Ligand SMILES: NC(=O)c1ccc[n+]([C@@H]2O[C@H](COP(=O)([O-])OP(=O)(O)OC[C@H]3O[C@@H](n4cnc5c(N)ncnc54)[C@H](OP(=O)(O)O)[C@@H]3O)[C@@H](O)[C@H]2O)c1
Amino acid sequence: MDIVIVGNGKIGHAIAEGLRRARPSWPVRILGRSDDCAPAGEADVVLLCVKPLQVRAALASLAPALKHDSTLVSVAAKTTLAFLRELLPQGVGVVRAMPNLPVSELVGMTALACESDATGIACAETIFAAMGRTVRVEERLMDAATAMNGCGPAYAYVIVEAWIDAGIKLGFSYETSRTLVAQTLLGAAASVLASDEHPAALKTAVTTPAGCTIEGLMQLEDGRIRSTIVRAIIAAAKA
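For the form predicted on its own, pop in the coordinates of just this one chain.
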């Protein structure tokens, strides 16, 4: 599969790095917005990784170069399929994707949306599944997906930072605290994905009567951690 990434930002480079690690046999090229678009004409899939306000200008130069049986996958937030379709030649498949930066580590999460008669969605799934997990969602939920998984690593990093600080306060070195926290979160996430149990049931399994876990959980509840996280994600979805 011949892939061209348009955009020199962080997500474009994260995808390129992930693909080079996961599928080294796939040719992957990155084009800046001002670069010659000719290489896009040879690609099976073009990943449009530019900011929303740059989409129209990028497609004005890119669209004439696209093959009629190619697929354009847009990573631009809040840019609808209908808007993209207006700027693309007939026959070009169009898909929206919202990956996150951990695609570079092959543990990314990508939400995908497509037209009802879309071509290219299977191609997009193959690309992003090589770098983690994918889900198909209705297009109306793509802004919500942006808040959930696109922005999600930033929320996790805030929690990780505070948790590491707690370890340092308790006497661990930064390096030891970071390892304790990151591996614990990795294990908890793996448990959620591997189990059909609700997270509340998994939490209960860790929480022994009158133990230290319930003491920590009470502090989190006093800090309104649940409602704070919910409000933060809803605010991001509406931004």
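I would like to compare: after the form predicted on its own, may I see the structure of the form predicted in complex with the ligand?
Here we give the lone chain, stripped of any partners or molecules.
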């Protein structure tokens, strides 16, 4: 599969890095603004990784060059399939993807949506599944996916930062605290993915009666952590 990434910014670079690690044999080229877009005309899949307001201009030069049986996968937030379809030649498949930056570490999470005839969705799934997990969603849920997994790493980093600070306050070095926190979160996430149990049941297993976990949980509840997280993600989805 010949892949061209258009847009050498944060997510374009992360996808290029992820594919280089996961599938070193795949030919992947990344094009910046000043590069000739001719390689996009030879690609089976073009990943459009520009800002939403840059999509129209990028496609004005790219679209005429695309192979008629190729697929354009756009990661631009808020940019609908209908809008993209208008700018593309007949025969070119179109898919929306909402990945996140950990694709570079092969632990990305990507939501995918496509038109009803579904041309190209299997290619998009193959590409993003090589760098983590994928889910197919209805297009109406793509803004929600942006808030859930696209923006999600930023929410996790705020929690990680505060948690590391707690470790430092308790006497650990920054490096030790960072390892304690990041590996604990990785373990919790792995347990959620590996188990059919609801997170509430997993939490109960950690919570000894009259123990220290319940003391910490009570402080989190006093800080309204649940409603804060729910409201934050809903606000991001509506932004």
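Residues that one form lacks are left out of the comparison. Residue numbers count along the first chain shown, from 1. Superpose the two forms; the largest set of C-alphas matching within 1.5 Å is the rigid core. It should be emphasised that the depicted structure is a prediction, and the values quoted were computed from it without experimental measurement.
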- Relative to the superposed rigid core, which consecutive-residue segments of length 3 or more display CA displacements of 2 Å or more between these two forms? 33 to 35
